[in-house]
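Okay, so here's just one chain, in structure tokens, the form predicted on its own.
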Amino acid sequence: MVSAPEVAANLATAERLIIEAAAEGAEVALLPEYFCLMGRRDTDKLDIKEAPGGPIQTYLAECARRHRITIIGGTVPMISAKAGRVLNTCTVFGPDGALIARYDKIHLFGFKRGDEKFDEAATILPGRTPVVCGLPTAAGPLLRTGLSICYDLRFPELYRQMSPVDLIVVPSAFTYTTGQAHWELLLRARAVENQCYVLAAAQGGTHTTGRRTWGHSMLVDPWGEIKAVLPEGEGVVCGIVDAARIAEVRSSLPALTHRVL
């Protein structure tokens, strides 16, 4: 997505893309970080913060139910215990619309180079708890999935706590500068070291606010091969999480069983 400062328009775009993904046979849809709002100011997210069961979450739940698909809802700004800050929260809804899991972003992005400056800690309170959940599949077995958000990608110890998983998801809004340098490198590294699939849905393009995000939403397999990618703009990236491929990689190179720390 290339989200704008208007929540209603972003929700409509998200549902349109989810419908497209479902028509292609997708059982799980992942939205980007800040899918519901890319504001003009960092503080804009405070104006739409919500409690559990709030309107954006309700929309995601109803969308999942309408289209019979599991939705990993990017991030929604959630009320926190500290005034002036929110939690950057990923919620997961099953095809029946029920809440499966919630994860609050742990690592908060900070960057400064020239005129480019970001400080998420000024408006976001960090979460503390890694989250792994089981996603329903048509085949029967639950898809063991580790939840993470954007800047978490730079902290491999988070993913080691989740291991073993079948899938890691990374809804993101990487800046153009950091994405160009590190995005693909980090996604492929997390896939290889955890011998699982990594699915990353990203903001990608020049937003109406003038900000540019890197995009390159992609699915990476357990060997580090990129199976599908969308460089920039709105659209859908589809691929298959293949249990046999995970087993093959882990059998031929049993690195997870060789861990000593």
Given for the second form:
Protein chains: 2
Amino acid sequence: MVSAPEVAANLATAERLIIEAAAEGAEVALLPEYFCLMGRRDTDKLDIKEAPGGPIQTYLAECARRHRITIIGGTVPMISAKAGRVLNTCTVFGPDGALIARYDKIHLFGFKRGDEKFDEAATILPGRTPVVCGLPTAAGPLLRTGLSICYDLRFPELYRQMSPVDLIVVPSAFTYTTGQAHWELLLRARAVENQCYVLAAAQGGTHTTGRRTWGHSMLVDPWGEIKAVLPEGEGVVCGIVDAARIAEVRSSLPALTHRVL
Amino acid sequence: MVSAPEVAANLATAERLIIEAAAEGAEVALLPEYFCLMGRRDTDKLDIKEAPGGPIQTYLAECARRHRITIIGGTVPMISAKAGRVLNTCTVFGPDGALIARYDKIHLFGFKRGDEKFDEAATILPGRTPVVCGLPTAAGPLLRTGLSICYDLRFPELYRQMSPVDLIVVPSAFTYTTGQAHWELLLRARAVENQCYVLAAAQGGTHTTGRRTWGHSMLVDPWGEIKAVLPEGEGVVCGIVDAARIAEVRSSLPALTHRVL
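Compare with the form predicted on its own: the form predicted in complex with another copy of the chain:
In what comes next, the whole complex appears, and the chain from above leads the way.
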């Protein structure tokens, strides 16, 4: 997505893309971080903060139910105990519309170089707990899925705490600068070292606010191969999480059984 | 290097390359894993195992002293407490010939796919302790250096235990198959996530035994940029570990201060 400052427009775009994914046969859809709002100011997200079960989450739940698909709902600004700060929260809804899991972003982005300056900690309160959830699949077994958000990607220890998982998801809004330098590299590294699929949905394009994000939403397989990618713009990246491929990689190179530290 | 089964020839090659590096102004030289022996059989290394201070280590120490350079001596098969198995040990000697540090490889490579089969654990006893050492530099301050060996590269938790370091070294002998798939990716990821230089010396070429290694010895900077690389064959990869560059990266993106898990 290339989200705008208008929430209603973003929600409509999200549903349109989810319908497209469902039509391609997707059982799980991942939205990018801040899918519901890329604001003009950092503090814009405070204006739409909501409690658990709030309107954006309800929209996601209804979307999931309407289109019979599991939705990993990018992130929603969730009310926190601290005035002036929200949690950057990923909520997951099953095809029956029920909440499956919730993860609050742990690592908050800070970056300063030339004109570029970001300080998530000014408006976001960090979470503390890694979350792994089981997603329903038509094949039967739950898809063991580790939730993470954007800047979390730079911290391998988060993923080691979640391992073993079949799938890591990374809803994101990487900047153009850091994305160009590190996005693909870190997604592929997490897939290889944890021998699992990595699915990353990113904001990607020039937003109406002038900010530019890197995009390159992609699915990476457990050997580090990019199975599908969308460089920029709105769209759907579709692929298969293949349990046999995971088993094959872990059997030929049993690195996960070699962990000792 | 493209080491052979003959130890004396390998040592002579190592010294020739160290002289070349010293002539380019290098203060530290890193040799690849198994620089002293790429045997015909896995068990060949047992025949040349030595105690601390043994002949290969003495050769390295004298080399360091003769050419006034710090040598991170790839690996030497070190006598272990267990019959039939050695430690895969990296020894470090300062320009005065004194031993600075020693690291025993912790993670042992196992791989099986088609005709390719490797099982280091059959002949190697694993180490247990990460090692960080200070290397002397002409500029004054010690270069805080984390030691690791080849397959260790797949385990990010080892490097997180050593962090913060200025430099990670990875003497290696990656296979052609796994090297092509993951070598550059994992070296660059370790550099980016730990915001330090990564220097990796690898066996690279077709050995007289028929085995083929991936090579691509390289120096990577803390932003993940490859500063120098040698795809294959014998040779020297030379570059600068720049403290100002480390500081610049850590100041613009203070990720190491954001670790909480």
